[in-house]
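Read the single chain below, which is given as structure tokens and is the form predicted on its own.
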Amino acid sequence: MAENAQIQSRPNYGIDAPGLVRFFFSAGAVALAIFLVVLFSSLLGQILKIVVGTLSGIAATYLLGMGCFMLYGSKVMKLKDRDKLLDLVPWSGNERVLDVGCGRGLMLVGAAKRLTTGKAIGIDLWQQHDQANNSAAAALANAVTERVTERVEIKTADMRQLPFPDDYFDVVLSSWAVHNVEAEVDRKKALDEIVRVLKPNGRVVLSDIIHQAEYAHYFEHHGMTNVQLHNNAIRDFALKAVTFGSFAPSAVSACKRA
């Protein structure tokens, strides 16, 4: 796989939900065009101009603003959050790490940079609607750029049926991936697998944009210890307000009982 990795000057961790980003910008452009037509039209009555102009202006501002925010989240916010999440793990450098739904390798590469003799393994199904140009080759290209290829391994696998033995990993990570499994019963299968492959005293850090309370409840009721929710209350409130409760990134961490 190393021969297929492209040479790049800096890591590229892609754009999350590219279809949604395109929708926001496209719909926002249409709303902006309507606003400008109404603003400079001499054919509409004053009341109609005020009503349509106000509604289209609000729509354009919201849609284009959300598109810009999603780009910022993919290119800036997630990198900052990654370092904070990885700081939750007391690294020794020799851990065996699993990144569930590794995508283009954001958490995978970040973990590998903290290892010395350990190994970070990433698994994914490489769905394009979850992340732009999502592929094993893209993840490996980022590992090459960050100079951690000797500590990284990438596999194609389903998080609901992990191809690893019980009690295999010291650390399991996942970022914005488990929510892509739509059915709750399937998300529980993914959590079952995460707990199964985690060693006793191992640590899981699971970041997502929704369902965090569901994950914490699961860990608490399956014998995990030190279950904690890591969030920014002010940011969560603002994001839930502008996304109608559908987006508020935070993380759950827990340890497997010895």
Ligand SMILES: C[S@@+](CC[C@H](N)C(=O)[O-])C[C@H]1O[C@@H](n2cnc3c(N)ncnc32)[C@H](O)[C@@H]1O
The other form holds:
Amino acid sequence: MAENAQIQSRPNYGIDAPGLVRFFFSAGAVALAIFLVVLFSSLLGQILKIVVGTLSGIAATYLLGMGCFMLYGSKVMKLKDRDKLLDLVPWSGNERVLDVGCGRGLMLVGAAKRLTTGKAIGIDLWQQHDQANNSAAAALANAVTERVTERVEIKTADMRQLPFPDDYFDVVLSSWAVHNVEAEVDRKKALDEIVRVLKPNGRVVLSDIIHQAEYAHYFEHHGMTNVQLHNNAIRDFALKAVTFGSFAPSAVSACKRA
Ligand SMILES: C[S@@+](CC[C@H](N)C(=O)[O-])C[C@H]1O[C@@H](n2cnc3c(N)ncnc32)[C@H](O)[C@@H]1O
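Next block: the form predicted together with the named molecule, after the form predicted on its own:
Now the full complex is given, and it begins with the chain already shown.
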């Protein structure tokens, strides 16, 4: 696959949920246009002007703010969080690592940079609505840019049916991917698979924007020990408040019982 890799000067880990980002910016632009029309219109009565102006102003601020925040999440917050999450693994350098739903390779490449003789394998279905310009070639291009191609392998696979034997990986990582499997019963299949492919004593670090309590509860009842939630309570509270509970990134880590 190396011959398909694009040449780029900096890694590009993409924008998550590009359709939603587009929606926030377009709806925000419409609300802003209404606000400006109302502001400069001499046709509307004073009360209507105040009501429509206030509502459209609030809507424009919220929608454009959410659009900017989503870009910040994909381009800044996730990269900062990546290193903290990778620090949860006591690396020796020879691990076999799986990145579940690797997308353009954020965790995959980050893990590969910590390996010497080990291998990082990323699997994904490359869904375009989950990440902009999502492809194996884009993940590989990032591996090339970060000079880790020899330690990286990429496969097309569904996280609910991982194409690996039992007890195969020392470390399983996943970032902002499992929530994309909408039905709880399917997310459970993905978690079943993660536990199945982990070696005894292997470690999982599962970062996501929602459902962390569901993952922690699952791990506690399915052969995992040392289940820990890694979150920042203040950031969590603030993000849940402004996103109506739909976005509060944090991670769950756990080890498979020996
Ligand atoms: C928001 S993106 C995150 C990608 C990457 N982990 C990151 O942090 O940048 C979610 C990824 O999960 C993948 N995905 C969604 N459902 C999947 C499934 N059932 N099996 C494998 N990958 C899946 C999508 O294609 C997408 O690449």
